[in-house]
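Taking the form predicted on its own, here's one chain by itself in structure tokens.
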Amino acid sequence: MEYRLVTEGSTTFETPVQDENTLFPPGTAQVFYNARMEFNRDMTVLLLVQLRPGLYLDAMAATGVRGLRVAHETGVSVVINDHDPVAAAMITANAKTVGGSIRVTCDDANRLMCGERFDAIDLDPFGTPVPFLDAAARSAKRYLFVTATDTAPLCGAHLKAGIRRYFATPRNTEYHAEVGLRMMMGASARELVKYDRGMEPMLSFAKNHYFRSHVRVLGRVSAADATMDQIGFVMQCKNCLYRAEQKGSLLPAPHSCPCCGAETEPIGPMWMGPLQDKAILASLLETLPSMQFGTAKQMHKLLRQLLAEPETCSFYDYHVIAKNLRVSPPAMDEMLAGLNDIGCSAVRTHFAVTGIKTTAPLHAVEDWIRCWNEKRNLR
């Protein structure tokens, strides 16, 4: 197997040579390494610099880059695991070069988590994290980090697969990216509460082909009850863009759209609580300039967006609203300023280029867009 040296953050390690002429180069190497996930790993390293957990598990490590970086760039003690002996051998070789407190294991991830507990557990599988959530919910003492790359089932594009894997009903709405993230987090929450444990999200986002959440695990019955209170549904009208939020139940209550009278459809159950700990986000922004990250500019932009976003459970694509009204969409900045002027918080959302997170009800957004078009036509 041929190798090449790669540097992420301040960590240099060996990865297998990939065929860059294929549609998916990581799939051509004997051990998986995806350079497109550098941003994901950068964000986790930045968070761990602040959290400083006791023992961190990279449960399905492949080349082990995430765990290697955590050990080298944060000083945290890590266990790096992969069930493939070839991958484990590569991790071992890289660990000797990188240094730090690193233990390499070659085991089934579920078996490892069932037999040992870790302060922080990181699940970054190929596809869905669901098969590993039960063991991780019992094994994680303080923190649980989860990535899902099966975005089509989570967003409703592959409806039956989403229902099977997550025991929830997604819908392919204009805000499907947020639905996907919240459904993944809802799956984590349901596994934790089975064991009288709760969670508090610290940093959660959607990007490219994946969803990512970092949550604090709380080992109290009261925390489990509080977590259950944040499970619920977005009730989406079948005929128009209206939606409403229902929290605190695994069963949706019947609900009619106040705009057109149609019966709304439940999306969920999913996590309906906050996605971020805003104090932690502010601290990460302060720490970021002192760190060495290849994606620092992207990180700064996302953290600022997450800090500004109001904690609503869906967002509006204002181009979709304008199209539905059969009018022109205004400039994004002009519309955001207009909504803020009428007392409604409104900001760009990281979930979609033309998406806005706002506390304004649908009719207020529609009225503002209509009014803007009327004034424009009079000029």
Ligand SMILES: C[S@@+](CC[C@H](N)C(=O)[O-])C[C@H]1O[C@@H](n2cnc3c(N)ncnc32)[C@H](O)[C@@H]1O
Given for the second form:
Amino acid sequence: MEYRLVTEGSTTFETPVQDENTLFPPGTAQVFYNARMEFNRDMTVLLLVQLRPGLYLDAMAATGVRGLRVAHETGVSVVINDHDPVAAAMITANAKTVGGSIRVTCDDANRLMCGERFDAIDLDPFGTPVPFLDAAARSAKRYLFVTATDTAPLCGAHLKAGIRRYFATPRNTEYHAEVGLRMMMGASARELVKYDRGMEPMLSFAKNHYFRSHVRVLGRVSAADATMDQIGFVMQCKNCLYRAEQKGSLLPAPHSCPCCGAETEPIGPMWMGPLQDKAILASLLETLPSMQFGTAKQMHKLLRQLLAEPETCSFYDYHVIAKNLRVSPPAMDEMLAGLNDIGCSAVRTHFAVTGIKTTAPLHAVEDWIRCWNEKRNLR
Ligand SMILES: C[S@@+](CC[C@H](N)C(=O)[O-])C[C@H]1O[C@@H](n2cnc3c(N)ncnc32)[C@H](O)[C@@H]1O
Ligand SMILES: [Zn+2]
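Structure of the form predicted together with the ligand, given the form predicted on its own:
Zooming out: every chain and molecule, the one shown earlier first.
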């Protein structure tokens, strides 16, 4: 295999050379490496600088880049694993040059997690993390980090696959990116609560083709009960943009939409609790300038956005609202300022370019957009 040296953060490691004419990912090389995931890895390294866990497991590591970076850039002890012997050989070679407290294993991730406990576990599979969540929920002592790249099932584009994998119904709405993230987190929550354990999200986001969550794991029955209380549904009107949040794991009965009278349908069950620990986000923003990250600018932008987002479980696409009203969409900043002026918190959301997260009810946003159009027509 041909190798190429790559640097991410302050860590330099070998990656396989890809055939540049092949669509990527997963590419042609025997061992997987996706440079576009640098942002995802940067975020985890930043968080781990703060958390400083005892032993971190990179359960499916490919080149080992994630675990290598954690060892080198945070000083945390790591276990780096891949079931593929070619990948494990590459990780071993990389571990020698990078240095730090690193143990390399070549095992099935589930078998490894069933036989040993780790302070922090990171799941970064091809596609869905579901086959690994049960073992991870038992093995992780304090932290569980999960990536999912099966966005089509999670967002409702492949509805049946989503229902089978996540035991939840996503639906394809304009806020499908948030539903996808919350469905993935709901799957983690369900695996934890069955072992009387609970979770508290610290840093969660959707980006490009993946979802990522970092949660604190709590080993108490009371935490498991509190986690169950955060499972629920968004009841979405089949006809208009109205939706309501309903917590509880039992499928709610459809009700009539108060805006148009049509029936609502449930999206979920999914995680309806907070996505972030805002105190942690604030301290990550403070630490960020002292670190060496290739994606620092983007990280700063996302952390600022996540910090500002109110904890609603869905968002509006204001272009869709304007289109439904058959009027023009106002400029985003003007509309956000206008909604804030009338006492409703309203901000951009990282989930979508034309998405807004707001505590305002749908009719208030519609009224504001209608009013803005009327005033504009008078000018
Ligand atoms: C998406 S890649 C990991 C990427 C890597 N974490 C990174 O940041 O570049 C998924 C890896 O999981 C490995 N894998 C798949 N199933 C596994 C299993 N059951 N146990 C351990 N490793 C597995 C594959 O060999 C592959 O290298
Ligand atoms: Zn309706």
